[in-house]
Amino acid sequence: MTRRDKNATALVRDLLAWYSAHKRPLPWRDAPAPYRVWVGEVMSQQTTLKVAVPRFEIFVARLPDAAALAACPEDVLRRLWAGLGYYARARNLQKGARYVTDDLAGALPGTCAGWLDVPGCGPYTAAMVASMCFGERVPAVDGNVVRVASRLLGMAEGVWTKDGQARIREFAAERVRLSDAPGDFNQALMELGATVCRKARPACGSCPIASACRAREDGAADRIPQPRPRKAGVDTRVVCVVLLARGRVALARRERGFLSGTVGFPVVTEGSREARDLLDILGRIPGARIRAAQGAFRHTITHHRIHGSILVALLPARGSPRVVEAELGRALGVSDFSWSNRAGVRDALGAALDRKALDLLEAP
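Just the structure of that chain by itself now, the form predicted on its own.
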């Protein structure tokens, strides 16, 4: 065995020993069935574990397998996902469940390659399910693993390039192949990045593999990896349309733009053709009153810097829902409206942007 192989084997051994003693209890980790790991890993991406864990328990109690998830009505799925954000993840989970039931006769894949064929299942999730549930020696690389590996390798530059990412993946792949517990090894790398090798103020003194870390040796742990290059920000001005009739508020399942797939106020871009069509249609509704709310709000979604305002339309009680769902629906690109009582609007909103708009609407 070469010295490099001995060092890699020692790293795997020390990391697994640390993980066995320090791993956090997670419901999909403690009972790693393929469906549970799939749902748990997707749910915990872009959401803190403090939020995800209790929601996971509720989710799998109501939808215990792929068949139940595939058949779940959308309004129920939205309620089960409430508070987790990025609802597209729930839609993709359901697409994957329908693929399993329709194309795989309900049988979940048993390999990483099989999971990659499941719609919405990316390389990280596929590798986690395959390694945890089937013992496949495949590396699972997320942001935590990138941070740990780049520090161990002392990658001061080029982490986010194609070559840099390939080097990190190969680092993880070489070591997971040395492990008799690949699922534990993948989780250990992720756990180390989340709890010890943190983005800010890494706890190098508590790291079980610190002796192998080039960044620590060079005193550069807090500077590696360099921040991922961000897309140029885009300033967008939007108008949230609050339609009121008979004491109720119209909410829409939005089908366009960065809010696609969420339920909330109809939204148009300020000055757009849709905005002009909206005002034209509202102006032709007898008895309709239109006013702009005072103030504005700001919101950020990925690289979109959103400046939002509110347009309130008080519609006449008689016949207004029909008018909204027909003409306004076509103008706004909305095929499905629902009407919520004012008191229950906040609970029905599916995005933080809508809640900011509601705060502005309800401001004295």
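None of the values given here were measured: they were computed from a predicted structure. Rigid core: the largest C-alpha set superposing within 1.5 Å between the two forms. Positions refer to the first chain, counted from 1. Compared with the form predicted together with the DNA:
- Shown in the overlay between these two forms, fitted on the rigid core, is a CA shift at residue 236 of 2 Å or greater.
- After superposition on the rigid core, the Cα atom of residue 79 is displaced by less than 2 Å between these two forms.
- With a cut-off of 2 Å and the rigid core superposed, residue 20 has a Cα displacement that falls short of the cut-off between these two forms.
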Given for the second form:
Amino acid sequence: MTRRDKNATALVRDLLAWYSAHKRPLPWRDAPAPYRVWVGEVMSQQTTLKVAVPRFEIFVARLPDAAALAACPEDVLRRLWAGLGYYARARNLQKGARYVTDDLAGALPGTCAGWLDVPGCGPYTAAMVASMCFGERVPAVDGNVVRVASRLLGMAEGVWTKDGQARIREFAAERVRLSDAPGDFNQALMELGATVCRKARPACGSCPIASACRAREDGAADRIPQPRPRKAGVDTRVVCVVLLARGRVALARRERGFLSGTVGFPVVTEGSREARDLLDILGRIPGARIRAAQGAFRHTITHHRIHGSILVALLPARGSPRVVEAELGRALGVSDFSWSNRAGVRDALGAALDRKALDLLEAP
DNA sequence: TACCCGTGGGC
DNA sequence: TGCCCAAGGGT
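So the form predicted on its own is up there; where is the form predicted together with the DNA?
Next comes the full complex, this chain leading.
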């Protein structure tokens, strides 16, 4: 055994010992079942465990297996996903469940490679399921692991380059191979990153593998990894369209752009062709009355700072809204109109932006 | 490959 | 209040 192997073995051992003593409870962590790990990991992507865990419990209670998820109505799934954002993940999760029921006869894959074929399941999630549930020695590299590994390796630069990412991946792969508990090892690296090897003010004094850390040796732990280059913020002005007819409010599924796939008010970018088409269509409806609601709201989606206003269109009681629906649907990129009564609107809204718009609308 | 996608919580 | 951030994957 080379000295490097020996050091790597010691690191794996020390990390696992630390994990055993310090791991936080997670509902899919102990006695991990593939479905629960899959759902739990996808729900946790790009969000915080604090937000994801309570929703996980509700989700798996309502949809305990892939068959239930595959058969789940769209609005139920939407409610189960509320507050988690990135709605494409929920749709992909269900797509994955349908892949399992339709193409795999309901049997969840038993290998990392098999999980990679599941829609919405990428290298990270596949490795988590395979290592936790099947003991497969595959590295799961998430943001925490990138931070921990880049510090251990003392990567003062290049962390975010292709080569840097490959180096980190290889680092994790070499070590998970040495472990008899690869699932625990993967989770241990992440747990260390989340609780000790934090982005800000890393607690190197509490780190079980500090002696192997190049960044700490260099006194550079708080400078590694370098912040990833950030996209510049963009200001966007949008108009939420509130169609009213016979005391009901029109909601529809947005088919493109922001919030694609979610149900809510049709939204158009201010000054866009869609906005002009909207006014044109509304203007041709006999008896329709249009007004701008007072005030505005703010909402941020990724790097977009959205300034929202509201256009209220009161449609005449006579006449079917069907024609308007079809025309507006094409012009605004929405479909499946539904008309909610006042009490039911909020519950039917699929995105935080819609709720802010409704807040403004209902404001005194 | 670079860019896209939401939200709630912390500070 | 406003900004930053967090257990990625699709395209």
